[in-house]
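Form predicted on its own, single chain, as C-alpha cells, below.
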Amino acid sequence: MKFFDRIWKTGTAAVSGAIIAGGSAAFAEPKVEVMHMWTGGAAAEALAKMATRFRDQGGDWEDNAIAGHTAKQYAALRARVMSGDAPTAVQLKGKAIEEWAESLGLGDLNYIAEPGNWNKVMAPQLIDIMSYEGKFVAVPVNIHRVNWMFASKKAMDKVGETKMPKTWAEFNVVAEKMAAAGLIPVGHGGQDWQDLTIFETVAVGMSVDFYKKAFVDLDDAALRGPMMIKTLDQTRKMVGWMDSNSPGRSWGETAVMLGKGDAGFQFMGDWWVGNMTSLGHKHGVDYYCDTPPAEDGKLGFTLNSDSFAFFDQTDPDKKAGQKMFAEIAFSKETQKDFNLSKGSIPARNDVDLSDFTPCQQMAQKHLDAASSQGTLVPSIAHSIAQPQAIRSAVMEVVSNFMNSDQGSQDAANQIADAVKSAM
C-alpha cells in the first residue's frame, strides 16, 4: 500500500495548497517554524546564517530540527499534518515534493519564481524535482554530489600512494596496502543510509548505465543480473575493510578518523567537505576528493538536492514568513554562504564560486558534465531517484546485506523483490 493511500486511510488532514500572496499580510510581522533534519555540524551552521538573515529583516525564525534522517522528520511531519498544525517551512527533497503535491497539496511558488526568473537562474537540472503541474512548489537550497570519493593525505603518504584509484581492482589494491599497513582502508559509519549510500556509489562506478536500468527504471532483469552481483561483490569486499566500531557511527566521526589518518578512505556526499572545512582540514593538506572508480569510464554524478515547500497558512505572519523566507533562501547571498558552509554547490546558476574549495569547483564542473554527456543520475539512497517506500525497502536489504554473511545474488533477489512489493 503506498503511504498517502494509509493517510487518507487513518484520517484528513488539514491541509489546503496555496499560499495565497498579497495585501493581507500588509502589516504582518514575518514568522517561520522551519523543520529539518539538520542537528548539527556544517549542516546546522549552514542553516543558521540563513536564519541570521531572515532575522536580520525582521524575521521571527522558530528552529524545529528534527534527529536522524529523512524518515524520522517525514513521520513527524505527517503527525503534525495529521493534526491540522503543518509547519509553515519544512525540509522535502526528490520524490517526496510530488508525493506532497499530489497528494495533501503544497503552495504555488510561481508569484515569487516569476519575479525572481527562477526558471533561468535556477540549476536547470532542479527546475523538473521543484515543481509540479508546471507550478514551482519547492525552493532548493543547494546541489550535493553524493558520489565522492574522499582519501586521508596522512594515509596516502603512509602507503606511498600519491594517485586516487580510478578502477575497483585499483581502489581494491590500495586498500589491501593500507590493511597491511595497520590502517582502516574504508572508514564507514554503520548506519542503514550511509549503508546504501556507498551501495550506491559502487553501482554507479560498476555502470552508470546499470544504475539507471536498476534504481530509475527499476528494471527487475537489472536487479536480479550480473552487474548487480558484481556491485555486491564489490560492497562486500568494502565491508571487510571496515572496522569494527563502524556500526552506528556517525559520518561526521568517521570523518574525523580521515583528518587524523586513521581511516583511508571514505564515501560520502560533498557534505562531507563541510564538515571537514569546519575542523580547519583543507583539500591537498590533510585529504583528497575526486569521483569514484568507474568500470565504465563514465563520469557519473550522483545528485541529491536539498529543498523546502510550504503548506498554506492563514495567520498572516505566517504566509509573510513563507514568502521572505522563500525570497531569502534562493538569494544569491544566501546560496553562497549557505553552500561555503555545507559543502554543496549552489541551486542557482549565477554564483561565484571563487571562494568555494576544490572539491566545490569540481562538483560544478562535473554537474555540467554529466550533464551534457547523459550521465547525471538521481540518488536513490538520498530519496531523489524514488518514492519513500522503494527507497526504505531496497535501504533495508542493502543494510541487512552489508551486516550479515548474505551472499550476492540472494540479496539481488531480494532487492528486485522488495522492490517489487513497494512499487
Ligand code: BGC
Given for the second form:
Amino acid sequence: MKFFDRIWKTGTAAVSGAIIAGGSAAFAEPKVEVMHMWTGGAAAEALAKMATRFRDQGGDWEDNAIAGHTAKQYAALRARVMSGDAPTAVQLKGKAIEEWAESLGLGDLNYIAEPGNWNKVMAPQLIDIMSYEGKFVAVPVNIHRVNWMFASKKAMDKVGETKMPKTWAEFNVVAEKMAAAGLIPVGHGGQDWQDLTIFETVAVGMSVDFYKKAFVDLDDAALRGPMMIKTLDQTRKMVGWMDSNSPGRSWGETAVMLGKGDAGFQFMGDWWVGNMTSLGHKHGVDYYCDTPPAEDGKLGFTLNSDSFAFFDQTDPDKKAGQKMFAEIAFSKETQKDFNLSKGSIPARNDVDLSDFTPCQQMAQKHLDAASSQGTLVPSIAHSIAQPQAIRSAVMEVVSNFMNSDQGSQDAANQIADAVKSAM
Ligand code: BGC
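Right, and the form predicted together with the named molecule of this protein, after the form predicted on its own?
All chains and molecules follow, beginning with the one already shown.
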C-alpha cells in the first residue's frame, strides 16, 4: 500500500506542498516551533546550542520534544498535520523525507542551498537522502554511525582484556569471561528500536553483502536464508548476556552502567559518545569504541543522519523562521558545536574535527573508507534504509524474537513474510 493511502485514508491532508521561500520576510520576526525526538541527555544539549544561536539572532524558538523514538514522533506529527497545524520545523529523516515529500510536499530549500553551496559542502553520502526530485527538501545536522561496539574500560580491566574482539567467536569468549566475573556482558535497553539496533549491527558484522541484500534490496532468499539464521543465532547469544532489568530501560541509563563498570559492552550508535562526553567520561580512560566484529573482514559503516524538513506556512514570521532555522542548522558553527555534543560528525565536509573525540574522528575516517570500499550501508533500525512500514514490520519480529524463545528459522521466515506484506 502506498504511504499516502496507509496514512491518510481516514482523513484529509491539511497541508499542501509548496515552496517555503516566496515573498519578502524583511519585516518578519522569525519564529519556529521545532518538533523533534530529543528529550534529554547530550541530544537535548546539542539542540539547545542551536536554539541559543537562533534566539541570539533575534528568533523566537519554541521547543516541542516528543518522547519515545522516531515512530512516536511521526505519530504526533501526523496528528498535527491532519489538523492543519503543521509545526514549522520538523525532524524527519531517511526514507521518510521522500515519503512525506511525495505524498504531501515539503518546502523546497534550494533558495538556501544554492547560495549556501550545499551541493559542494554537504557530505556527498547525504545529498540523495535530503533531496526530492532534484531539490533539497531537508537539511541534515549530522552523520551518526550506528554500528559501534563500546566497552567499559573497568569491565575489560576486570577480566584482563586490553583488545577489542574482532570476530563474534572472540566476542563470545570475552562475554563468557565477563559473565563468570559477575558482570553484565551486554548492557542493553530492551526497547524495540534498541533491539533492532543491536540486531542490525550483528547482521552487518556477519556480512556487509548479506545486510545489503536483506535490508536494502529486501531479497526474500536473503531474508530467510542461512546468514539470517546466523545473525539470529548470535543475537540469541547476546540476549543471554543481558540482565533481567533490561526491558524498557533507556540506552542512556545503560551507558551509565558501562561507566560504572557494571556492564561490559554496549552496541549503540554514536549518540552514546555524546552522552559519555557529557558525563565527563573519556575514550581510553573510561571506555573504548571500535568497529564491531566483522566476520567478512569488511569495514561496514551503518549510516544514520538526523535532518529537519519544513511544511509550507503562510505566516511571514514562520516563513522567516524556517529560513533562519535551515541556515543556522547547516552553518559551519552549528555543525561543529552541535556535533561535538551529539557524538556524531558534521553533515558538511569543511569542519575541522581536531576538537572531536577519537571515536568521532574514527567515524569520519571509517565513513570515508567505507564510502570508497562500497561498504557503507543505510541503517534500517534508524529509518535510513526503508520506509517506516517496513522498518516497523522487521522491528516487531526482531523484538518479539529477542523477548521470547522463538527459534531462528521461524523468526527468519517471519521477517521475510512481514517484509512482503509491508511492501
Ligand atoms: C537518532 C539520534 C538519537 C538516537 C537515540 C537515532 O535514531 O538519529 O539522533 O540520538 O536515535 O534516540
